[in-house]
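Taking the form predicted on its own, here's one chain by itself in C-alpha coordinates.
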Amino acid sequence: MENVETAGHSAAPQGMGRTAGFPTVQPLQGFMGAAVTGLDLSKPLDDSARDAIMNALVEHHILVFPNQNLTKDEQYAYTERFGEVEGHVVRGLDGVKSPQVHMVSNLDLDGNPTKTPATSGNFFWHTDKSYHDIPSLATLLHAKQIPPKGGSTQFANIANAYDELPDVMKDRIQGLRAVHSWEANRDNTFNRPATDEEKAERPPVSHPIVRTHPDSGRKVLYVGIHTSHIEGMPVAEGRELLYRLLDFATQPRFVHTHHWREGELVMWDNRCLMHRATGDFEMDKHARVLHRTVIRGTVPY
(Lines of atoms letter the chains of each structure in order from A and count residues from 1; the text may use other names and numbers.)
(Lines give C-alpha, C1' and ligand atoms only; values in the text may rest on other atoms or scores of the structure.)
(Ligands and ions follow the chains in the order given, each with its own letter.)
Protein backbone atom coordinates (compact mmCIF):
# COMPACT_ATOMS: atom_id res chain seq x y z
CA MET A 1 0.00 0.00 0.00
CA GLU A 2 2.97 2.19 0.27
CA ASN A 3 4.37 4.79 -2.05
CA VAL A 4 8.02 5.78 -1.83
CA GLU A 5 9.96 8.97 -1.33
CA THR A 6 13.07 9.62 -3.37
CA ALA A 7 15.15 11.65 -0.95
CA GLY A 8 18.60 10.18 -0.39
CA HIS A 9 20.79 9.99 2.67
CA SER A 10 24.32 10.49 3.81
CA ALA A 11 25.54 7.82 6.19
CA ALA A 12 25.98 9.19 9.68
CA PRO A 13 29.27 8.16 11.32
CA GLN A 14 29.17 6.25 14.57
CA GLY A 15 31.47 8.80 16.14
CA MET A 16 32.48 9.10 19.76
CA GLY A 17 30.76 10.27 22.89
CA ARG A 18 27.55 9.09 24.49
CA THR A 19 26.30 5.68 23.34
CA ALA A 20 22.76 4.46 22.79
CA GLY A 21 22.67 2.59 26.11
CA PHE A 22 21.98 -1.09 26.80
CA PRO A 23 18.69 -2.82 25.93
CA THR A 24 16.08 -4.16 28.30
CA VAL A 25 14.01 -6.83 26.54
CA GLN A 26 10.44 -7.56 27.65
CA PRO A 27 8.48 -10.24 25.76
CA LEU A 28 5.11 -9.13 24.43
CA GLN A 29 1.91 -11.02 25.16
CA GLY A 30 1.49 -13.86 22.70
CA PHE A 31 3.93 -16.21 21.03
CA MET A 32 6.44 -13.79 19.50
CA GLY A 33 7.70 -10.23 19.75
CA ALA A 34 9.42 -8.18 22.45
CA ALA A 35 9.58 -4.54 23.52
CA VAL A 36 13.12 -3.17 23.76
CA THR A 37 13.67 -0.19 26.06
CA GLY A 38 16.64 1.63 27.55
CA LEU A 39 18.03 2.75 24.19
CA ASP A 40 18.25 5.99 22.28
CA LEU A 41 18.82 4.74 18.75
CA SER A 42 19.94 8.16 17.56
CA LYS A 43 23.18 7.57 19.51
CA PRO A 44 26.01 5.21 18.48
CA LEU A 45 25.33 1.56 19.32
CA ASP A 46 28.25 -0.29 20.91
CA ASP A 47 29.08 -3.91 20.17
CA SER A 48 27.60 -5.37 23.35
CA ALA A 49 24.25 -3.64 22.79
CA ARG A 50 24.24 -4.66 19.13
CA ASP A 51 24.90 -8.30 20.01
CA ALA A 52 22.14 -8.26 22.65
CA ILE A 53 19.69 -6.90 20.08
CA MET A 54 20.62 -9.57 17.54
CA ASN A 55 20.21 -12.31 20.15
CA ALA A 56 16.79 -10.90 21.04
CA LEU A 57 15.82 -10.75 17.36
CA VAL A 58 16.63 -14.43 16.86
CA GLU A 59 14.69 -15.36 20.01
CA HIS A 60 11.63 -13.11 19.61
CA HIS A 61 11.58 -12.42 15.81
CA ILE A 62 9.99 -8.96 16.22
CA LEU A 63 11.52 -6.14 18.28
CA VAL A 64 9.59 -2.96 19.12
CA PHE A 65 11.63 0.09 20.14
CA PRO A 66 9.21 2.73 21.53
CA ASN A 67 9.65 6.50 21.65
CA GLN A 68 12.36 6.94 19.04
CA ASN A 69 12.84 10.07 16.93
CA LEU A 70 15.35 9.26 14.22
CA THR A 71 16.43 11.21 11.18
CA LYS A 72 17.03 9.18 8.04
CA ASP A 73 20.78 9.41 8.60
CA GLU A 74 20.39 8.14 12.17
CA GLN A 75 18.21 5.24 11.04
CA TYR A 76 20.80 4.38 8.38
CA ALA A 77 23.60 4.46 10.95
CA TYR A 78 21.66 2.19 13.33
CA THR A 79 20.76 -0.24 10.53
CA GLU A 80 24.34 -0.39 9.28
CA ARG A 81 25.53 -1.72 12.64
CA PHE A 82 23.91 -5.07 11.74
CA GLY A 83 25.21 -5.46 8.20
CA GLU A 84 24.97 -4.10 4.69
CA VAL A 85 22.03 -1.77 4.09
CA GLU A 86 20.13 -3.16 1.10
CA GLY A 87 19.02 -1.16 -1.93
CA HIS A 88 15.59 -1.41 -3.52
CA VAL A 89 14.34 -2.19 -7.01
CA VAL A 90 10.99 -0.47 -6.42
CA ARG A 91 10.40 2.95 -7.99
CA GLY A 92 8.45 5.90 -6.66
CA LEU A 93 5.46 7.61 -8.22
CA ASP A 94 7.86 9.72 -10.25
CA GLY A 95 9.68 6.63 -11.55
CA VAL A 96 12.87 7.30 -9.60
CA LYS A 97 14.49 4.35 -7.81
CA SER A 98 14.08 4.39 -4.04
CA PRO A 99 17.06 5.23 -1.83
CA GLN A 100 18.28 2.91 0.91
CA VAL A 101 16.31 4.87 3.52
CA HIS A 102 12.96 5.54 1.97
CA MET A 103 9.43 6.43 2.93
CA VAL A 104 6.54 4.01 2.73
CA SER A 105 3.20 5.74 2.79
CA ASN A 106 -0.26 6.23 1.32
CA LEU A 107 0.63 9.71 0.03
CA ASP A 108 0.36 10.92 -3.56
CA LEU A 109 2.90 13.10 -5.36
CA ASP A 110 1.39 16.20 -3.75
CA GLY A 111 1.77 14.73 -0.25
CA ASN A 112 -1.93 14.05 0.26
CA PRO A 113 -3.45 10.79 1.58
CA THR A 114 -4.99 8.65 -1.15
CA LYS A 115 -7.03 5.45 -1.44
CA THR A 116 -5.06 4.50 -4.55
CA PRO A 117 -1.34 4.42 -3.60
CA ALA A 118 1.24 3.56 -6.25
CA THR A 119 1.57 -0.08 -5.20
CA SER A 120 -0.59 -2.58 -3.35
CA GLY A 121 2.20 -5.14 -2.92
CA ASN A 122 2.46 -4.68 0.83
CA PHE A 123 -1.11 -5.91 1.31
CA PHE A 124 0.06 -9.43 0.38
CA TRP A 125 2.01 -11.93 2.48
CA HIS A 126 5.73 -11.88 1.70
CA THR A 127 9.26 -11.92 3.07
CA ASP A 128 11.27 -8.89 2.01
CA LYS A 129 13.68 -9.29 -0.90
CA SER A 130 13.08 -13.01 -1.44
CA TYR A 131 13.42 -12.19 -5.16
CA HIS A 132 17.10 -11.37 -4.51
CA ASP A 133 19.76 -14.07 -4.76
CA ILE A 134 20.77 -12.96 -1.26
CA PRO A 135 17.52 -12.00 0.52
CA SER A 136 17.22 -9.75 3.53
CA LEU A 137 18.05 -10.56 7.13
CA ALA A 138 15.81 -7.96 8.73
CA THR A 139 13.57 -4.99 7.95
CA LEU A 140 13.21 -1.84 10.03
CA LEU A 141 10.21 0.49 9.93
CA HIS A 142 10.16 3.77 11.86
CA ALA A 143 6.68 5.20 12.37
CA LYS A 144 6.45 8.93 11.58
CA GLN A 145 2.70 9.37 11.04
CA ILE A 146 0.09 6.79 12.00
CA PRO A 147 -3.69 6.87 11.41
CA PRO A 148 -5.85 7.10 14.54
CA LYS A 149 -7.19 3.60 13.91
CA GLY A 150 -6.01 0.71 11.75
CA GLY A 151 -3.01 0.58 9.43
CA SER A 152 -1.41 -2.31 11.31
CA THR A 153 1.28 -4.75 10.19
CA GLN A 154 0.69 -8.48 10.52
CA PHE A 155 3.42 -11.10 10.91
CA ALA A 156 3.16 -14.83 10.21
CA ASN A 157 5.60 -17.17 11.95
CA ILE A 158 6.74 -19.50 9.16
CA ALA A 159 8.93 -21.53 11.54
CA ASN A 160 5.93 -22.46 13.70
CA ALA A 161 3.97 -23.14 10.52
CA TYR A 162 6.59 -25.59 9.27
CA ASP A 163 6.66 -27.36 12.63
CA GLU A 164 2.91 -28.01 12.39
CA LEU A 165 2.86 -29.23 8.80
CA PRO A 166 1.72 -32.85 8.47
CA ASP A 167 4.66 -35.20 7.97
CA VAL A 168 3.33 -36.23 4.56
CA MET A 169 3.56 -32.60 3.40
CA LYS A 170 7.02 -32.15 4.90
CA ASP A 171 8.16 -35.19 2.93
CA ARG A 172 6.53 -33.86 -0.25
CA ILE A 173 8.22 -30.44 -0.18
CA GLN A 174 11.63 -31.45 1.14
CA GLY A 175 14.22 -30.58 -1.51
CA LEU A 176 11.81 -28.54 -3.68
CA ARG A 177 12.81 -25.07 -4.84
CA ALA A 178 10.52 -22.16 -5.73
CA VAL A 179 11.32 -19.44 -8.25
CA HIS A 180 11.05 -15.87 -6.90
CA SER A 181 11.16 -12.68 -8.97
CA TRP A 182 10.21 -9.02 -9.02
CA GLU A 183 8.18 -9.81 -12.15
CA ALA A 184 6.15 -12.38 -10.20
CA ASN A 185 5.58 -9.83 -7.44
CA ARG A 186 4.13 -7.35 -9.92
CA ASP A 187 1.87 -9.99 -11.49
CA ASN A 188 0.70 -11.60 -8.24
CA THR A 189 -0.15 -8.27 -6.58
CA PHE A 190 -2.06 -6.83 -9.57
CA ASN A 191 0.37 -3.94 -9.96
CA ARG A 192 1.90 -2.47 -13.10
CA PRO A 193 4.12 -5.00 -14.90
CA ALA A 194 7.83 -5.03 -14.17
CA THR A 195 9.82 -2.94 -16.61
CA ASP A 196 12.62 -4.41 -18.72
CA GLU A 197 15.07 -2.48 -16.54
CA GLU A 198 13.63 -3.98 -13.37
CA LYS A 199 13.65 -7.50 -14.83
CA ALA A 200 17.30 -7.11 -15.78
CA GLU A 201 18.17 -5.77 -12.34
CA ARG A 202 16.36 -8.57 -10.51
CA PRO A 203 16.12 -11.70 -12.69
CA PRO A 204 14.38 -14.80 -11.32
CA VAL A 205 16.13 -16.74 -8.56
CA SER A 206 15.30 -20.01 -6.86
CA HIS A 207 15.32 -20.74 -3.14
CA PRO A 208 14.42 -23.85 -1.14
CA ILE A 209 10.80 -24.01 -0.04
CA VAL A 210 12.06 -25.40 3.27
CA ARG A 211 14.73 -22.99 4.46
CA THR A 212 17.01 -23.36 7.50
CA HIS A 213 17.33 -20.31 9.73
CA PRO A 214 21.09 -19.65 9.82
CA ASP A 215 21.14 -18.64 13.51
CA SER A 216 18.47 -20.76 15.21
CA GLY A 217 18.72 -23.80 12.94
CA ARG A 218 14.93 -24.03 12.68
CA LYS A 219 13.23 -25.06 9.44
CA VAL A 220 10.84 -22.51 7.91
CA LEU A 221 8.36 -22.38 5.03
CA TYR A 222 9.97 -19.94 2.63
CA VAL A 223 7.02 -18.93 0.46
CA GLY A 224 5.02 -15.79 -0.30
CA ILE A 225 3.77 -13.50 -3.03
CA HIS A 226 7.18 -13.14 -4.72
CA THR A 227 7.04 -16.76 -5.96
CA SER A 228 5.98 -17.77 -9.45
CA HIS A 229 6.37 -21.58 -9.67
CA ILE A 230 8.25 -24.63 -8.40
CA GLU A 231 11.26 -25.89 -10.30
CA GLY A 232 10.72 -29.21 -12.07
CA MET A 233 6.94 -29.17 -11.60
CA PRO A 234 4.16 -28.15 -14.02
CA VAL A 235 3.42 -24.47 -13.41
CA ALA A 236 -0.22 -24.92 -12.44
CA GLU A 237 0.56 -27.79 -10.06
CA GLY A 238 3.42 -25.87 -8.47
CA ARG A 239 1.37 -22.73 -7.96
CA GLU A 240 -1.45 -24.71 -6.37
CA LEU A 241 1.03 -26.19 -3.90
CA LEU A 242 2.59 -22.79 -3.16
CA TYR A 243 -0.81 -21.27 -2.41
CA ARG A 244 -1.77 -24.21 -0.20
CA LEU A 245 1.41 -23.68 1.82
CA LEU A 246 0.80 -19.93 1.98
CA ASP A 247 -2.75 -20.46 3.25
CA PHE A 248 -1.52 -22.91 5.85
CA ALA A 249 1.26 -20.60 7.09
CA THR A 250 -1.02 -17.59 7.50
CA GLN A 251 -3.70 -19.18 9.69
CA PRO A 252 -4.60 -16.99 12.69
CA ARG A 253 -2.72 -19.22 15.12
CA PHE A 254 0.55 -18.30 13.41
CA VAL A 255 -0.18 -14.56 13.04
CA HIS A 256 0.68 -11.60 15.28
CA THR A 257 -0.75 -8.13 14.56
CA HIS A 258 1.28 -5.07 15.47
CA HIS A 259 -0.73 -1.90 16.13
CA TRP A 260 1.54 1.05 15.45
CA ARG A 261 2.30 4.05 17.64
CA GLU A 262 4.11 7.10 16.35
CA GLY A 263 7.81 7.08 17.15
CA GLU A 264 8.16 3.29 17.28
CA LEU A 265 10.87 1.55 15.36
CA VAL A 266 10.03 -2.08 14.62
CA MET A 267 12.72 -4.53 13.51
CA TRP A 268 11.82 -8.03 12.34
CA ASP A 269 13.53 -11.18 11.10
CA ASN A 270 12.66 -11.92 7.47
CA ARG A 271 14.27 -15.35 7.73
CA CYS A 272 11.42 -16.74 9.84
CA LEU A 273 8.51 -14.34 9.21
CA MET A 274 6.19 -13.23 6.47
CA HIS A 275 4.38 -9.94 6.84
CA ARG A 276 1.76 -7.72 5.24
CA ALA A 277 0.25 -4.28 5.82
CA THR A 278 -3.46 -3.88 6.52
CA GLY A 279 -5.57 -1.31 4.70
CA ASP A 280 -8.20 -1.06 7.40
CA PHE A 281 -8.18 2.73 7.77
CA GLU A 282 -9.50 5.73 5.87
CA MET A 283 -6.60 6.03 3.49
CA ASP A 284 -7.96 9.11 1.75
CA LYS A 285 -8.19 10.99 5.07
CA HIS A 286 -5.25 9.89 7.22
CA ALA A 287 -1.55 9.66 6.45
CA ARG A 288 0.46 6.54 7.25
CA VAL A 289 4.16 7.34 6.89
CA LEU A 290 7.07 5.13 7.92
CA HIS A 291 10.78 5.15 7.08
CA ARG A 292 12.19 1.82 5.93
CA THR A 293 15.61 0.20 5.85
CA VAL A 294 16.55 -3.41 5.06
CA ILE A 295 19.61 -5.42 6.13
CA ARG A 296 21.12 -7.81 3.58
CA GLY A 297 21.21 -11.42 4.73
CA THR A 298 22.74 -14.66 3.44
CA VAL A 299 21.96 -17.20 0.72
CA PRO A 300 19.08 -19.47 1.87
CA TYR A 301 19.84 -23.16 2.33
Second form
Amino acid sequence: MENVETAGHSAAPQGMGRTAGFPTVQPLQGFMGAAVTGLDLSKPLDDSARDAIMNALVEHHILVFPNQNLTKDEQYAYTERFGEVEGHVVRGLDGVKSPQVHMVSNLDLDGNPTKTPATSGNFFWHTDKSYHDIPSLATLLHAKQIPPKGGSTQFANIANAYDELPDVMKDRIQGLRAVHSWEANRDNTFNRPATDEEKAERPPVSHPIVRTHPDSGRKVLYVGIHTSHIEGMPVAEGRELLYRLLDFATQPRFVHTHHWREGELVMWDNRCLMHRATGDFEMDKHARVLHRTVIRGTVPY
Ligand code: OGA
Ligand code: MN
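Please give the corresponding structure for the form predicted in complex with N-oxalylglycine (OGA), as opposed to the form predicted on its own shown earlier.
Every chain and every other molecule in the complex is listed next, the one we just looked at coming first.
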Protein backbone atom coordinates (compact mmCIF):
# COMPACT_ATOMS: atom_id res chain seq x y z
CA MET A 1 0.00 0.00 0.00
CA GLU A 2 1.77 3.08 -1.23
CA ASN A 3 0.69 6.68 -1.21
CA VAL A 4 -2.20 6.07 1.10
CA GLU A 5 -2.11 9.66 2.29
CA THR A 6 -2.14 11.25 -1.15
CA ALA A 7 -5.63 10.55 -2.43
CA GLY A 8 -6.76 14.17 -2.42
CA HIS A 9 -7.60 14.64 1.23
CA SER A 10 -5.05 14.74 3.99
CA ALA A 11 -6.44 12.20 6.40
CA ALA A 12 -6.44 13.04 10.10
CA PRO A 13 -4.06 10.78 11.99
CA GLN A 14 -6.01 7.95 13.53
CA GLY A 15 -7.03 8.54 17.13
CA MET A 16 -6.86 12.33 16.98
CA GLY A 17 -9.57 14.91 16.52
CA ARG A 18 -13.20 15.03 17.56
CA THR A 19 -14.65 13.34 14.50
CA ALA A 20 -13.78 10.08 12.79
CA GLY A 21 -11.68 11.88 10.14
CA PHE A 22 -11.84 11.62 6.34
CA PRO A 23 -11.25 8.33 4.53
CA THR A 24 -8.35 7.54 2.25
CA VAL A 25 -9.32 4.73 -0.11
CA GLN A 26 -6.72 2.42 -1.62
CA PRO A 27 -7.79 -0.48 -3.87
CA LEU A 28 -6.65 -3.90 -2.69
CA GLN A 29 -4.68 -6.20 -4.92
CA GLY A 30 -7.01 -8.21 -7.07
CA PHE A 31 -10.25 -7.23 -8.76
CA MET A 32 -12.26 -5.83 -5.88
CA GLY A 33 -12.04 -4.45 -2.35
CA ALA A 34 -10.30 -1.39 -0.89
CA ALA A 35 -8.47 -0.49 2.30
CA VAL A 36 -9.85 2.60 4.04
CA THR A 37 -7.52 4.46 6.36
CA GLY A 38 -7.34 7.81 8.11
CA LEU A 39 -10.39 7.09 10.24
CA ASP A 40 -11.13 6.40 13.87
CA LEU A 41 -14.55 4.81 13.60
CA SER A 42 -15.18 5.08 17.34
CA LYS A 43 -15.73 8.82 16.78
CA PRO A 44 -18.67 10.54 15.08
CA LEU A 45 -18.62 10.35 11.30
CA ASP A 46 -19.49 13.57 9.52
CA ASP A 47 -21.65 13.62 6.41
CA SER A 48 -18.83 14.11 3.89
CA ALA A 49 -16.90 11.15 5.30
CA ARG A 50 -20.06 9.07 5.35
CA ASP A 51 -20.78 9.87 1.69
CA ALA A 52 -17.18 9.11 0.70
CA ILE A 53 -17.43 5.71 2.42
CA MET A 54 -20.74 4.93 0.73
CA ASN A 55 -19.34 5.87 -2.69
CA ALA A 56 -16.28 3.69 -2.03
CA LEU A 57 -18.54 0.80 -1.04
CA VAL A 58 -20.47 1.05 -4.32
CA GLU A 59 -17.22 1.23 -6.29
CA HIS A 60 -15.17 -1.43 -4.46
CA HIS A 61 -17.87 -3.62 -2.81
CA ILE A 62 -15.65 -4.60 0.14
CA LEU A 63 -14.09 -2.01 2.46
CA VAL A 64 -11.40 -2.99 4.96
CA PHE A 65 -10.80 -0.55 7.84
CA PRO A 66 -7.64 -1.66 9.65
CA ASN A 67 -6.71 -1.04 13.29
CA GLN A 68 -10.09 -0.18 14.75
CA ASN A 69 -11.13 -0.91 18.31
CA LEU A 70 -14.86 -0.39 18.67
CA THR A 71 -17.15 -1.25 21.52
CA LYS A 72 -20.50 -2.73 20.54
CA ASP A 73 -22.16 0.64 21.11
CA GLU A 74 -19.60 2.37 18.90
CA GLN A 75 -20.11 -0.20 16.16
CA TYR A 76 -23.86 0.36 16.43
CA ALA A 77 -23.42 4.13 16.18
CA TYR A 78 -21.15 3.81 13.13
CA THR A 79 -23.52 1.35 11.41
CA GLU A 80 -26.53 3.54 12.04
CA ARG A 81 -24.96 6.34 9.99
CA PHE A 82 -25.73 4.26 6.89
CA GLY A 83 -29.31 3.23 7.63
CA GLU A 84 -31.50 1.13 9.85
CA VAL A 85 -29.63 -1.47 11.90
CA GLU A 86 -31.34 -4.84 11.48
CA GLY A 87 -32.49 -7.35 14.07
CA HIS A 88 -31.88 -11.08 13.48
CA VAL A 89 -34.12 -14.12 13.25
CA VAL A 90 -31.19 -16.37 14.12
CA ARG A 91 -30.87 -17.63 17.71
CA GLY A 92 -27.67 -18.29 19.59
CA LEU A 93 -26.85 -21.70 21.08
CA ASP A 94 -28.78 -20.63 24.17
CA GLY A 95 -31.94 -20.23 22.05
CA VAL A 96 -31.99 -16.50 22.69
CA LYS A 97 -32.48 -14.14 19.80
CA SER A 98 -29.33 -12.26 18.84
CA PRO A 99 -29.10 -8.57 19.71
CA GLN A 100 -28.51 -6.06 16.90
CA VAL A 101 -24.75 -6.06 17.54
CA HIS A 102 -24.11 -9.75 17.88
CA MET A 103 -21.23 -12.14 17.79
CA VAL A 104 -20.18 -14.43 14.97
CA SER A 105 -17.94 -17.00 16.58
CA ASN A 106 -17.00 -20.65 16.87
CA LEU A 107 -17.41 -20.62 20.68
CA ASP A 108 -19.79 -22.92 22.50
CA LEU A 109 -21.93 -21.88 25.47
CA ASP A 110 -18.94 -22.30 27.81
CA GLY A 111 -16.77 -20.08 25.62
CA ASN A 112 -14.70 -22.94 24.20
CA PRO A 113 -13.82 -23.23 20.50
CA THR A 114 -15.85 -25.85 18.64
CA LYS A 115 -15.99 -27.37 15.17
CA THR A 116 -19.76 -27.05 15.17
CA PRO A 117 -20.47 -23.33 15.64
CA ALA A 118 -24.01 -21.96 15.85
CA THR A 119 -23.25 -19.99 12.69
CA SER A 120 -22.42 -23.06 10.57
CA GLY A 121 -24.88 -21.82 7.91
CA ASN A 122 -22.24 -19.21 7.08
CA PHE A 123 -20.09 -21.92 5.47
CA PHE A 124 -22.46 -21.88 2.48
CA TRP A 125 -22.55 -19.13 -0.18
CA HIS A 126 -25.23 -16.58 0.59
CA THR A 127 -26.15 -12.93 0.59
CA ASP A 128 -27.32 -11.68 3.96
CA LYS A 129 -31.01 -11.79 4.79
CA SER A 130 -32.19 -12.53 1.26
CA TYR A 131 -35.04 -14.37 3.05
CA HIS A 132 -36.38 -10.93 4.06
CA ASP A 133 -38.73 -9.01 1.79
CA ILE A 134 -36.21 -6.19 2.25
CA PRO A 135 -32.74 -7.81 2.32
CA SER A 136 -29.59 -6.24 3.71
CA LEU A 137 -27.71 -3.42 2.09
CA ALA A 138 -24.42 -4.10 3.84
CA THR A 139 -22.92 -6.18 6.63
CA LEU A 140 -20.15 -5.10 9.01
CA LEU A 141 -17.85 -7.53 10.80
CA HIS A 142 -15.34 -6.29 13.34
CA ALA A 143 -12.61 -8.82 14.09
CA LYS A 144 -12.02 -9.22 17.83
CA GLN A 145 -10.23 -12.59 17.87
CA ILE A 146 -8.75 -14.23 14.80
CA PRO A 147 -6.99 -17.62 14.74
CA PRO A 148 -3.21 -17.58 14.10
CA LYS A 149 -3.78 -19.11 10.67
CA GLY A 150 -6.87 -19.18 8.45
CA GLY A 151 -10.44 -18.28 9.31
CA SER A 152 -10.88 -16.28 6.12
CA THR A 153 -14.08 -15.05 4.47
CA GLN A 154 -14.74 -15.33 0.75
CA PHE A 155 -16.71 -12.94 -1.45
CA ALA A 156 -18.17 -13.71 -4.89
CA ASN A 157 -18.87 -10.82 -7.23
CA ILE A 158 -22.35 -11.59 -8.59
CA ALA A 159 -22.38 -8.54 -10.86
CA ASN A 160 -19.32 -9.84 -12.74
CA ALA A 161 -20.90 -13.30 -12.72
CA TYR A 162 -24.06 -11.96 -14.34
CA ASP A 163 -22.06 -10.12 -17.00
CA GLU A 164 -20.24 -13.31 -17.95
CA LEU A 165 -23.31 -15.50 -18.07
CA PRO A 166 -23.91 -16.78 -21.63
CA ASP A 167 -26.72 -14.95 -23.43
CA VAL A 168 -28.88 -18.07 -23.62
CA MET A 169 -28.87 -18.27 -19.83
CA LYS A 170 -29.43 -14.52 -19.43
CA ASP A 171 -32.51 -14.87 -21.65
CA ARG A 172 -33.69 -17.94 -19.77
CA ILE A 173 -33.60 -16.35 -16.30
CA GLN A 174 -34.76 -12.84 -17.20
CA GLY A 175 -37.97 -12.14 -15.28
CA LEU A 176 -37.75 -15.29 -13.11
CA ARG A 177 -38.16 -15.01 -9.35
CA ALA A 178 -36.57 -17.28 -6.76
CA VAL A 179 -38.25 -18.09 -3.46
CA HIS A 180 -36.00 -17.48 -0.44
CA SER A 181 -36.81 -18.52 3.12
CA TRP A 182 -35.29 -19.10 6.51
CA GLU A 183 -36.78 -22.58 6.40
CA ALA A 184 -34.97 -23.34 3.13
CA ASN A 185 -31.75 -21.98 4.60
CA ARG A 186 -31.93 -24.29 7.64
CA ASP A 187 -32.58 -27.26 5.39
CA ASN A 188 -30.00 -26.38 2.70
CA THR A 189 -27.26 -25.82 5.31
CA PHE A 190 -27.89 -29.11 7.16
CA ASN A 191 -29.05 -27.14 10.21
CA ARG A 192 -31.78 -27.90 12.70
CA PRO A 193 -35.19 -27.26 11.11
CA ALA A 194 -36.75 -23.81 11.42
CA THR A 195 -39.21 -23.59 14.30
CA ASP A 196 -42.86 -22.64 13.75
CA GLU A 197 -42.15 -19.33 15.47
CA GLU A 198 -39.25 -18.58 13.12
CA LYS A 199 -41.32 -19.58 10.10
CA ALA A 200 -44.14 -17.29 11.19
CA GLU A 201 -41.66 -14.46 11.69
CA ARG A 202 -40.01 -15.00 8.30
CA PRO A 203 -42.41 -16.55 5.77
CA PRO A 204 -40.99 -17.26 2.29
CA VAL A 205 -40.42 -14.26 0.00
CA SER A 206 -39.48 -14.05 -3.66
CA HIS A 207 -36.90 -11.87 -5.40
CA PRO A 208 -35.88 -11.48 -9.04
CA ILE A 209 -32.97 -13.78 -9.90
CA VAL A 210 -31.58 -10.96 -12.02
CA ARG A 211 -31.47 -8.03 -9.65
CA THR A 212 -30.41 -4.45 -10.44
CA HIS A 213 -28.02 -2.77 -8.03
CA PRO A 214 -29.86 0.41 -7.01
CA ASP A 215 -26.72 2.59 -6.92
CA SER A 216 -24.51 1.22 -9.70
CA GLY A 217 -27.33 0.12 -12.03
CA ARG A 218 -25.50 -3.16 -12.72
CA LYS A 219 -27.39 -6.42 -13.01
CA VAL A 220 -26.50 -9.12 -10.51
CA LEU A 221 -27.19 -12.83 -10.19
CA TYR A 222 -29.14 -12.79 -6.93
CA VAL A 223 -29.03 -16.40 -5.72
CA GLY A 224 -27.55 -18.21 -2.69
CA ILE A 225 -28.24 -20.85 -0.06
CA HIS A 226 -31.45 -19.18 1.20
CA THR A 227 -33.36 -20.16 -1.98
CA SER A 228 -35.74 -23.09 -2.25
CA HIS A 229 -37.19 -22.98 -5.78
CA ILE A 230 -38.26 -20.76 -8.68
CA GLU A 231 -41.75 -19.35 -8.82
CA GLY A 232 -43.98 -20.97 -11.43
CA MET A 233 -41.51 -23.79 -12.18
CA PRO A 234 -41.58 -27.40 -10.92
CA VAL A 235 -39.65 -27.40 -7.62
CA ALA A 236 -36.96 -29.89 -8.68
CA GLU A 237 -36.31 -28.11 -11.97
CA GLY A 238 -36.07 -24.72 -10.24
CA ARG A 239 -33.71 -26.03 -7.56
CA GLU A 240 -31.47 -27.60 -10.15
CA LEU A 241 -31.24 -24.34 -12.08
CA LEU A 242 -30.60 -22.32 -8.89
CA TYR A 243 -27.76 -24.61 -7.86
CA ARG A 244 -26.21 -24.40 -11.31
CA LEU A 245 -26.36 -20.59 -11.17
CA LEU A 246 -24.82 -20.68 -7.69
CA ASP A 247 -22.06 -22.88 -9.03
CA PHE A 248 -21.42 -20.52 -11.92
CA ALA A 249 -21.37 -17.40 -9.74
CA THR A 250 -18.83 -18.80 -7.30
CA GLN A 251 -16.12 -19.81 -9.75
CA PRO A 252 -12.64 -18.75 -8.58
CA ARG A 253 -12.43 -15.86 -11.05
CA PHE A 254 -15.33 -14.14 -9.31
CA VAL A 255 -14.05 -14.81 -5.78
CA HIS A 256 -11.91 -12.67 -3.48
CA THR A 257 -10.64 -14.15 -0.21
CA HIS A 258 -10.24 -11.90 2.79
CA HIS A 259 -7.58 -12.94 5.33
CA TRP A 260 -8.48 -11.31 8.61
CA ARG A 261 -6.39 -9.35 11.05
CA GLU A 262 -7.56 -8.51 14.52
CA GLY A 263 -8.96 -5.01 14.79
CA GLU A 264 -10.17 -4.86 11.21
CA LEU A 265 -13.68 -3.82 10.43
CA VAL A 266 -14.91 -5.04 7.08
CA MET A 267 -18.04 -3.66 5.45
CA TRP A 268 -19.43 -5.27 2.31
CA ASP A 269 -22.24 -4.65 -0.17
CA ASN A 270 -24.78 -7.48 -0.07
CA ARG A 271 -26.46 -6.16 -3.21
CA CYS A 272 -23.66 -7.32 -5.49
CA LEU A 273 -21.80 -9.98 -3.46
CA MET A 274 -22.35 -13.39 -2.02
CA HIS A 275 -20.02 -14.51 0.74
CA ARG A 276 -19.17 -17.45 2.98
CA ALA A 277 -17.03 -18.31 5.96
CA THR A 278 -14.35 -20.86 5.08
CA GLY A 279 -13.68 -22.49 8.44
CA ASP A 280 -10.12 -23.00 7.18
CA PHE A 281 -8.54 -23.16 10.64
CA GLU A 282 -8.40 -25.52 13.60
CA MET A 283 -11.86 -24.65 14.78
CA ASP A 284 -11.72 -26.81 17.90
CA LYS A 285 -8.45 -25.18 19.04
CA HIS A 286 -8.67 -21.46 18.29
CA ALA A 287 -11.28 -18.80 18.91
CA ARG A 288 -12.63 -16.71 16.05
CA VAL A 289 -14.84 -13.87 17.25
CA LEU A 290 -16.28 -11.04 15.19
CA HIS A 291 -18.92 -8.47 16.08
CA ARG A 292 -21.61 -8.11 13.46
CA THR A 293 -24.08 -5.45 12.40
CA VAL A 294 -26.32 -5.40 9.34
CA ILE A 295 -27.88 -2.45 7.51
CA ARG A 296 -31.36 -2.80 6.05
CA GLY A 297 -31.56 -2.28 2.29
CA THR A 298 -34.39 -1.78 -0.20
CA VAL A 299 -36.81 -4.03 -2.09
CA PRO A 300 -34.88 -5.78 -4.91
CA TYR A 301 -35.98 -5.09 -8.48
C1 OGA B 1 -21.89 -13.07 8.20
C2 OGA B 1 -21.09 -14.14 7.60
C3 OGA B 1 -18.85 -15.00 7.42
C4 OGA B 1 -17.65 -15.23 8.28
O5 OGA B 1 -21.49 -12.56 9.26
O6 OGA B 1 -22.92 -12.69 7.61
O7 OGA B 1 -21.56 -14.79 6.71
O8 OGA B 1 -16.58 -15.46 7.71
N9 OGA B 1 -19.85 -14.30 8.09
O10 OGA B 1 -17.78 -15.17 9.50
MN1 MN C 1 -23.48 -13.81 6.01
